[in-house]
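Next up: a single chain in structure tokens, the form predicted on its own.
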Amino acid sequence: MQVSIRDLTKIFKERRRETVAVDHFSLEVKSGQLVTLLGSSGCGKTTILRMIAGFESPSSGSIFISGKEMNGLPPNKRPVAMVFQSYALFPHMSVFENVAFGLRVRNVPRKELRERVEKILQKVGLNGKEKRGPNQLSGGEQQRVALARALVVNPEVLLCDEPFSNIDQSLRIKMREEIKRLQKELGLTILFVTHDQEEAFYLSDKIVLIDSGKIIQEGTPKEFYENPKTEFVKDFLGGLKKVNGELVRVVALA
């Protein structure tokens, strides 16, 4: 397994009261699977993702990528890259510079990191823009800058916070389409964090569904449609129903 989550679990503490985002979270993620955290806000989604990240600490359980312990390891030691929802961008820099951010700061060398920016921005199709600054871009193209940035350090698990959320429904799809593509290209392993059930159906070769910081159901697309298992999922999904009937004709097309 490229990730293993073993119950893992969160707990804020504010003065004397205690709230348990994440509650004995267990989860493995393959090689080259996309998997689409799905819930609604304040279900504990994103903060397992910050957990697998390094930006929160667990209260308990253990996080492993590649068989290695994360627990401990600060984010930058991590073998992971986070696209947030916020984008992010370093504003008073260029596209080639926020894209180059992350490989100077492990002292790449100058010809290899040049190489490798122009190659990211050829996939993410922002070549020719190198120069431009975040506010000059749209949002989608800021979105593509956030990616390419990620994916510049060639990361074994790649981080998504519903990236695609402050852009319109129009440059969504697209961005869809985009992160299915590099996804198979480059045999990315990715956690999508989403509460827009499209969005996990069209994207996810697995979905989880959590309420509470609890797994209610996990499965491919076709097995929530087929067999949601509780009412909250039917709920959830959009009233998923199965209706009665008899096949009284087959019609072949010709």
Contents of the next structure:
Amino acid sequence: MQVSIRDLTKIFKERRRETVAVDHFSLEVKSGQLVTLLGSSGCGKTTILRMIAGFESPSSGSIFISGKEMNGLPPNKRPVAMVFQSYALFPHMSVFENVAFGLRVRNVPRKELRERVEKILQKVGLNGKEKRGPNQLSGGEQQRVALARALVVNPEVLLCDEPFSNIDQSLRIKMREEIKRLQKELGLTILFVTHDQEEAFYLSDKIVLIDSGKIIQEGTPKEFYENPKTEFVKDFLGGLKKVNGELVRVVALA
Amino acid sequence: MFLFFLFVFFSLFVLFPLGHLFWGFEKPVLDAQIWIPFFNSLKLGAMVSFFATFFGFILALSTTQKKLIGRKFFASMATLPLISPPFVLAIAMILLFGRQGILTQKLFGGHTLFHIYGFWGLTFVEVLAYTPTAYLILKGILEAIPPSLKEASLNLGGGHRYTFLKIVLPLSKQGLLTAFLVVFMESLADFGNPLILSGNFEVLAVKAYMEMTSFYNVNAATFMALMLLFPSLIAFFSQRIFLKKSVVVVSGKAQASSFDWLGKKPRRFLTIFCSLFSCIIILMYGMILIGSLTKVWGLKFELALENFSQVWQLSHKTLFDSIFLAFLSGPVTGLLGMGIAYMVVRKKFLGKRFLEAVTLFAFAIPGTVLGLSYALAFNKPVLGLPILQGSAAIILLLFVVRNIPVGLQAGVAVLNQVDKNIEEAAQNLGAKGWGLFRRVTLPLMAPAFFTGWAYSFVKAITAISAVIFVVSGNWSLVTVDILGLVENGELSYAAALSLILIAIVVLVLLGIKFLVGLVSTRGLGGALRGV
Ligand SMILES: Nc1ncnc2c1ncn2[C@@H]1O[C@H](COP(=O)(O)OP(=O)(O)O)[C@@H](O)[C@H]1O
Ligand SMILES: [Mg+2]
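Okay, that one was the form predicted on its own. Can I see the form predicted in complex with the partner chain too?
Whole complex next, starting from this chain.
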């Protein structure tokens, strides 16, 4: 197992008010799989990712990555890379420097560093824009830089927190396809957070539906269609309908 | 209409008096001696800004760490000097290390440990007095760096030190420069501390005052004032230019984060530093408290409450004058500031840039320079107005002119947040001009107005450098009284009066906070922080 999460719980205590953000959550992710955490806003998805990345410490339970226990390991020692919802690009660095950041930390020799950065920029379609600053890029391009910056360090797991929620619909669909392609091409293990059912169904090898920090149902997209366990699941998937048949041809309208 | 009023106001009360500096000054003083205070002032300013910025940065780093124990307390300590006149620290310094100082007497057997009257004593006191300024600027800057940037750096493998050097420090660069330049300006303009502590180390602000009041040498005084004005202006405009180039961009929405990017060890260092700093602040203000309760400092270290009744007898009138004028300056400053902000942000008109520039310009003029120019300009009737020198009006005017830039900034900050749509909706319903401003915009700006009021009050009641030129027998101020007591060696009285002043400031701040319903746990300096 690439990622294995056992009985993870997170309780936030704030001025005597307790919020149970994650409630006895367990999950197994195989190498090369893309698993989505799906759920409405506030159900604890971000908190799970942040515990895996080491930004929050679990109240109880444990996280293993490639068999290694993560508890107590600081964020900078963990073999994961995160794509932030807000991109979190370094505003004072060029595209190239943003992507090179993780390699510079690792003291990668100059020549190799240049090659790796250019290769990954090529992959996400940003070659030729190395010298620009983040604020000279469109939203979609910024998101690609964030993705490249995370991928270039060859993480064992890629964590994505609603990476496409800040870009418009048409671009979102394009980015969705792109990440699926990259995952196949590079054999990435991805834990992907979203509140968009469509996105989850398009991308996932496995979907984990969460409500109030608890797992409601998990399985492949197909299993979700064929066997929604509860009314809640049906409601949540309400917008989606399965159409039987075969796509023969697409006719352009307009 | 309002615009015309502003134009007249600024011409009459900023440009016109400043013009007198140039008229009053006949020939350059070619004496080589004249350059000594100039270079002393610059040297002192540079030294003070360096340390104040450095300390302010460490304090700001500390209080923005959510897991640092006692951060709220440290934040209060870091801003405490703001609620007293800066020169109160000089008094504490004498109480501690002066010839009659408690440490000198008790610990070192009557030998002065080091000479506090001069460059180093002055540097020490001014660093303490102006660290809060740097702290507030840098805290704002550090808070504006999205937590996700630091998390991204750690996530990519950067350690705490790497994250600090590559992310936090570069993104604070502008803030550090700004803090440095603003403190530099404050140190140049400082009057109270050097008057008490400078000894043989002459600085411009005090020298100009002496030339004017002791030797009636208008030529020399104006020359010094001009020498003081130019470095301040240079510092001010370079700071404006740096600020414009700010790079922090926040895209998307920030995740609430309780994660501290700094590790345990750096945090421990920060805690130790903050504790030391707080100890020094407590020691200094503690000295004022003890001093105020002691009969004759240095000779009879015995408890005496009569200091308070004595200074009350001596100074209650000036105390009331101070409170009255400072309190009155608040709403005037607030309204003018809001009004100008409204014009600058929402309106288009000829001379808009000019208006903004002149307003902020008032901020760049050292108090001593402005005070001197007022003394020169208004000792005779102007445009049919009665002679202003010696009246309450001239003091009030100085308070207002000096604090408008702050009112303006508070106003601009709020206006940029107030939704323009709300105003447009009101406009569609038929509100216009003054009515729109009064009924719709002003209520929305009320919090900034009251913050501006609180700020002006504190600034005004602790001010000394400008007003010392225009006080008179009829209208004087408590800060002037305190300085007088220090000059006469009445340290216990000076301490007692300072303490009363501090108590009033605290009471009024709490009162205003309560009124606005802003009662929060933001610490004593909290009311000032919103600006
Ligand atoms: N730092 C925090 N302190 C207190 N409560 C938090 C914190 N972070 C998240 N929460 C709470 O935990 C719950 C889950 O939040 P989150 O994981 O961000 O949800 P999601 O990402 O699914 O929208 C929410 O109720 C949120 O208010
Ligand atoms: Mg979230």
